[in-house]
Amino acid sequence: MMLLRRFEIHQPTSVAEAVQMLAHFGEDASFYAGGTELLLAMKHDVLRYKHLIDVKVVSGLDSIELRDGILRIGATATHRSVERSPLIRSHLPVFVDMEQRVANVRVRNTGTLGGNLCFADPHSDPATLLLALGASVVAEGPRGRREIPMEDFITDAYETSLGTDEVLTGIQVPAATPQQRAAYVKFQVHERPMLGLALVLETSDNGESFRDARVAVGCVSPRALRSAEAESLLTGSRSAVEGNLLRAADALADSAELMDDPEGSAEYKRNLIQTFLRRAFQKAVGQP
């Protein structure tokens, strides 16, 4: 039986007394939201740290609003907060959706969407969503405060753009518009990711035909990733896009750089891509 190595935990009254006490620590300090991925790393002992700094009892780190049309949420905000949260259901119905997917509710009840993030395991789903909907997170660091875009928060498989002296403080996601169809797909055995789809499309005045679109593919690749390719294709009339949904499906597999893995062949996640941007495109526009 694998156990844990001895480890201090840090209860911080401020997200300045967090980022202090990782200075202090250093290389033997990380953050600790809900523990659900970092625990278990730990266990295994990829992972070791002397010192786990909470930052789940920091006073406002879990809040859910929404100001000037942008969803905020708090770091520590735990998935099923998140699933659970009327404003989310209200203005950006897709991601309660997702979330109610994620895992299991025994992950969902612990882990905490800011965790997921930094954690930046390439199997996530709020990563793959959130790169489409067009969010930014919140750091905040000895320098102040500063915001990052999703698509250059997650850089590689594990790995982040978030300083070494910095801790995510919040997501903010823009509120769906009247004219936005979203859907989010995905793939998955046992629990896991295997792959996720997310779209989004802003439909005209008319309703049928698509002036903007955002499609990201996760799970596939080290990290979630968009193609301006695949974006372009699903632009213009219904008709046109329904025609051009392989051809998007094929400039996203080739955006993602799909490898031969032990989880599949390269061929293979291209087909599954063909098939779940379909049904991703069915699921937006309200096709059963």
Given for the second form:
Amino acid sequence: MMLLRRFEIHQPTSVAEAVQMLAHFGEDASFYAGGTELLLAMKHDVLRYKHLIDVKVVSGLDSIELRDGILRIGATATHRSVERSPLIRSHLPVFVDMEQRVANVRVRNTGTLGGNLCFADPHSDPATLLLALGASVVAEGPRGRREIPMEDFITDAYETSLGTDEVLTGIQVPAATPQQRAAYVKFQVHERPMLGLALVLETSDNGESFRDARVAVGCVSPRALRSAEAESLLTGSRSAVEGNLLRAADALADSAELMDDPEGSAEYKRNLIQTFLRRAFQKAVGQP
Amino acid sequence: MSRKKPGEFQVVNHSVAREDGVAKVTGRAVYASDIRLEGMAYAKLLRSPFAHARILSIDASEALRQPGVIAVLHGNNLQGIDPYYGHAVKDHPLLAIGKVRFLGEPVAAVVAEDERSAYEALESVRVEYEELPGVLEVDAALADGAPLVHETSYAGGSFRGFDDPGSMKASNICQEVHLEWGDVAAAFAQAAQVVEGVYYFPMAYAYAMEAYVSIADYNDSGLTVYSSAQHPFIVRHDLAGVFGLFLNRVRVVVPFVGGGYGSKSYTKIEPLTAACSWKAKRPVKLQLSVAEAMLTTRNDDARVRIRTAVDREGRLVAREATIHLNTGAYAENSPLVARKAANRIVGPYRIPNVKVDCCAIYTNTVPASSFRGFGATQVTFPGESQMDELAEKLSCHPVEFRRKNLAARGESIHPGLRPLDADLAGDIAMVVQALETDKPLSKGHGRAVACSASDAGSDPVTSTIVHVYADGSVSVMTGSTELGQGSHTVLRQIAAEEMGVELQKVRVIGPDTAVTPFERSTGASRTTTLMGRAVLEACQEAIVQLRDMAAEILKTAPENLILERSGVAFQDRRLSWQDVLRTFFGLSDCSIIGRAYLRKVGDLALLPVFWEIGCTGVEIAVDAETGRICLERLVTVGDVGLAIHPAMVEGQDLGAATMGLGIGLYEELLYEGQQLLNGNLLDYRVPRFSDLAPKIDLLLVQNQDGRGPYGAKGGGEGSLNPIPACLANALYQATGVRLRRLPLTPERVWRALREQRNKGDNVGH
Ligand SMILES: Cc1cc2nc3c(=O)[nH]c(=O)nc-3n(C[C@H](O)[C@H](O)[C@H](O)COP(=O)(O)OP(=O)(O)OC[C@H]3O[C@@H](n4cnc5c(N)ncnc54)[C@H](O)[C@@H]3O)c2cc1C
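For comparison with the form predicted on its own, would you give the structure of this protein in the form predicted together with its partner chain?
Up next: the whole complex, starting with the chain shown before.
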């Protein structure tokens, strides 16, 4: 308990080599980035690996770039580097606002965005926001490179659609446009949030009305999810949307199939979704 | 000799640099886990997967064949020692014998050349269990025909008074304590107002940064143990019993300890580590993780049924309580916690009729033991909640109501115990002023003030030696443990003050039972009061010797000498202590010894040694939508007689109040069936810096009314006790919702608010 079993660390010099190493060691191996989740799980003996392939040392995998209106964040960029990136700050401030509140500074300094997404803990802040932002991730494997929309990436609690032979190389998020009004809010008492809620609205008339809405809720279901019904309720004139907030929250709560668990009862979680959708809306559009 | 007052001290009563400060912040301070002995092997523990099960067989043969493995210990191969220990009741086997009594109980220990080999070999120890029905809660444990956690009774430990387990064989009752004075039935019958309720205090873990660690070396000359233990002398006693050794053959050394908060008190993993060394014939280290520490000890969670009555004038007339403590699988210190809970439920009030029945009950859960403020925390929550409930019934301000009922200094709150030795009315007035209770409250905010009095100091037996050297330096030999509370600094200050030397010339040598004189324990907030006083008296005893030596040198009678700050004067001659020693012995590197011991006589005959006061105030903000409570303001009072080190008293008060905040708002060990759900720091929520109030006032009261040095008395636990009640009372003030179960989690608060709204709606229709 709380002691690591023996393992070997391997340091690939390229993505291709990392993929080869994984193919070579098979089930005995896992990728290893910041280790904030992985090593903890190994210390608790819920995961056992003889070989860890350290993707952090692959150069360039932590870059942050803006190309064609898309922010491209390398898989091994740490939360801290994302939080402090001037590029992201000016092109997607909501992402910085979310990252600043992930975990604590030690975890943010070590933990990577890729590791967060690949671990697929249902309590991930980035996963919820990225879903609402229409992001996708990039994977590379023996069969080459592919893009996976966030919708299809995390499939269940601690499950992703990444192939057992693939490595995550990056995250792609559309930069904010002047029409975007976005907010990420969360409720957190314990080490992980109890609720994460991301709202991304599009307005062409400076907040008078919203022509498009994306809303995602995290932590309360095995994976973060959106609700088409909620999103349509959040589209329209500002006053209509304001009037629909409670119904939209209920639609989100319904699609999350809330359950009673040690974190809270289903009805309490529903209340949190109601409360925080309203807070997200106020934060996104600015209080009148 | 008249006593010095604040402002007249040279060293004492100043916030000097900590004795251990530089070593700790530079990482050079030595803790038990830093110690490496030649040939040291490492132990790891296999723990029970069941709460209650018979052990059918244990097969360690495969484990013994694993690389690096030296020995495997389990309940079937401990012949040659007495494997049971316990200072109150000797009910605790160092490894499960015959059956396991809680999930996580150590069943086998593997000793290997290195920690990882020991750990990896654990899965090759084969244990066959037959699961037994268990009792996980107090009600289940008390039910007719309940499965028994212990079938047999045990001998008492080193503490007297607990060696008659009475009905234990037939029930799960570990210890009963009954307290009664006056005529409670008559008082309730005549009362003007009565409040009654059931309150629940949660199961909590006293998180310390350092988890348990000990290193044992059993060899021909005896047993040496380095440990993170808070009470090395009690550990020594228990170890002597396990191995049948004389006290002088057991040496317990305690380097710096990384926090205790009660969890490090009494014997924990030392007998097991020592048994590993005895079996492996090598020094052995056993280091637990925090998750394992959470399977080692916790507080007694408590259910308190209590009612309190007042007369028409608003005077308390009676209190009656039934306290059920969930003591877990072994007695540990719970018999004492039960006694303290019963004593402390009275609070600092004058109550003429009292009846308390307290019962510590065995269950198949992690054994409970001391926890900062023990007993008092569990009962101050209900007691002080009811003070506010009664005040409301009387339409009286809760502070006014308390003032009316607080015992004055010198007044008895508990027949047979020392009268109150503090001015609580003064303390409360300071809290009220700092909290600015006259200012209007914002919406959703609530304020409350609460207090407590704990019979503190424990058994006042202690002793010390002070070496005075011919070069002007001084060493204090103390059996008190430096847990981070700063006792080494305080003792150093006292010696420097008395011997008239600079602080830097005083060295404090910490607990080593082969070297430092006897000290009963480092707990019950006693060290400054008792060890501090012993150091002062030992210095004075050394000074008497030095004065006599000086008289011989000066060829006059000792009475003719005038005592000065660090020497004597006679006519036009002055001799420093340094001069005296050099001249008297004719050597420049010699030393003498000053000694002192304290025991239960004179002004220490009456217990408690002192009443430890808790008096705190809070202002909270309640988010009605989420139920979350935020602390906006905290006021504590350190009523410590004299603050030997003011900043450290403040630090203790803030720390204690913050622990109270943890239990009040977040902390609770949760079981699902037999499984502890949140037995790790990711899931068990301890307070963080961000939880601290934006505005904090840490006040000091220095009435010099204690029996410690310069009128000092202890602190460090008091400010924890009233905080949970403060929070619950402030919540009531903010929202009108009364919660009788801690912690006040957001969901609990939200539910209560919703219930209140629903009720309101119903009334409206
Ligand atoms: C105390 C604490 C508090 C936390 N609080 C929060 C919080 O408030 N909000 C929140 O969102 N998160 C929180 N987290 C989670 C944190 O964000 C993650 O631990 C971190 O981002 C994981 O990154 P890592 O680099 O350490 O991953 P690792 O632990 O190294 O890896 C995690 C998993 O991802 C896999 N992996 C990593 N990189 C790749 C890759 N490039 N390709 C394929 N597989 C890969 C690994 O094999 C492993 O299975 C918290 C964590 C801790 C320990």
